[in-house]
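One chain comes next, on its own, written as structure tokens: the form predicted alone.
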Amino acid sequence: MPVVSAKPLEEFAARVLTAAGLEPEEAAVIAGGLVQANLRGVDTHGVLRLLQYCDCLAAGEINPRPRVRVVSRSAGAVLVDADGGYGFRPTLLAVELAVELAREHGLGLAGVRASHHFGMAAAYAERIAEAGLIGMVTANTGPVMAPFGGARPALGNNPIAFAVPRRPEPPLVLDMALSQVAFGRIRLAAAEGRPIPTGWAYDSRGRPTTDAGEALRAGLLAPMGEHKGSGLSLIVDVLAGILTGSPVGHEADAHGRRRGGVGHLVLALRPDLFLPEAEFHAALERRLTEVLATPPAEGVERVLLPGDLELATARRREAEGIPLSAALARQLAALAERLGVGPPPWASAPDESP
């Protein structure tokens, strides 16, 4: 199992994406987003995605030269057009504009239309929190999840992320998709030849399956919390899809619609919107202290806050490097050879696994 430092892995990813047809600036932004996900342990949204992204670019399903632009702006809201490219750069622009609006008006709303996959939603919400504001980010996706009681995909596994600034601690971050697990975890299991737990997904007849490959072929995830996950997914379709003028339902596609197949929604709120900022932060820390003081259940070491595990993983991987499975390393090396970008960084790195 190769272990690779973040910087050389990011540079490798950028070279791969450039060779696949993206402008160097676009490739660098996407590569940075993928490796940020790997650092946080969200490997389903990390460099694994290079395989999928390069296939989509080769098939002509993604606009490799998007003209990202602001198409409308009002006192509290702005709409960004991604022009059929990936969602990383346009969503970063949406974050920048939402923060600008929030600082002026107390809150700022930014939509992104005609977009594709934008990586890890937490990356954008956390950027808002780093600017001292409360952030919420969501996106719609194509149908991969059964509605409660259904046997065919009709809902997207739509992500929702929140980030709340703290003083002086890192932000409180919640990032989740609305299925029992993100589809990327099943994709990763399939790439590594592993079974998946019962309850993650269904086969083509709507039956629970442990076969990751069968789950991918059926494209049928189980909703989180049954009817609750179904309902939240539909609401995100409204907010990130319909509201932004993006495709929804079976017209939505985060990876294969040349003119753009999904939308994103970004919200930034000033902590002093209703009370002095110092009071907000004092109340927040009191509440979090109460939660952390909860006695742990039997077999649990301690109570954690949302994002604690990811933060700990990021600190460890920044110091020790990012582990890649042997199967993924082979696939990425083959991709690099096919695109002629030179050997990956782990080709000459020592094996640091135990």
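Numbering follows the first chain given and starts at 1. Superpose the two forms; the largest set of C-alphas matching within 1.5 Å is the rigid core. Please read all numbers here as calculations on a predicted model, not as lab measurements. First, how it differs from the form predicted in complex with another copy of the chain.
- The hinge between the rigid parts that move between these two forms is at Pro223; the other choices in Gly33, Ala114, Leu48, Pro223 are more than 12 positions from any hinge.
- Between-form comparison between these two forms gives a rotation of 32° for the smaller rigid part, taken against the larger part from C-alpha superpositions.
Requested next: the structure of the form predicted in complex with another copy of the chain (the form predicted alone having been shown above).
What follows is just the one chain, with no partners and no other molecules.
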């Protein structure tokens, strides 16, 4: 299993995306976002996505030269048009604009329309928190979950991320999809012949199932908290999709079967809206200390805060490198060869003899 440092992996990803048709600046931004996800241990949103992104670019489903621009601006809110390209660059712009608005007016809202996959939502919320503000970022996706009481996919697992600045600690970051689990965990259970807990997925008739294979065949993820996650997904469709003028539901497709498939919404709030910033931070640290002091459940070492695991993984991987599975490494090497961008950083020097 190759272990690769973040920087060469990011450069490799940027080369691949450039060869797939993106402008170098756009490729670099996306490569940075993917590797940031790998660093945090969110490998589902890491360089694994290069395979999908290059397929979508090759199929012409993504605008490789998007003209990302602000199309509406008022005192409290701006709208960015992603022009059918990937969501990374327009959402970073939305974050920047929301932070500017919030600095001036206390809170700032930025929508992104006609966008595609933007990687890990946490990255954008975290950037707001690093600027000293409270951030919320959300996106709609195509349907993968059953609505409560339904037997067909009709709802996105619409991610929501929050980040709260801390002093001097790194931000508190919560990033969650609205399905109870991702398909990946069900695939793993199926591969290992294990049952899944009820509450993860439904069978093809919409009934709770513990059979991982049946769950994969039905393709019906359960919303977290049943009717609660179901309702919340619809609310995110409204906020990220409908409000921004982006496609939602069966018209939406974060995986790129059409140009401009989803929308995003970014909210930034000043922590000192209503009280001095030092008081906000003192109260926050008191609260977090209190939660961390909760006696752990049997078999648990200690209670963690949202984002603690990801932060620990990032520190480890920054020092030790990012492990890639042998299968992924092979697929990425084949992709690089097909695109003619030279060997990946984990490959030994290519054999140049005839």
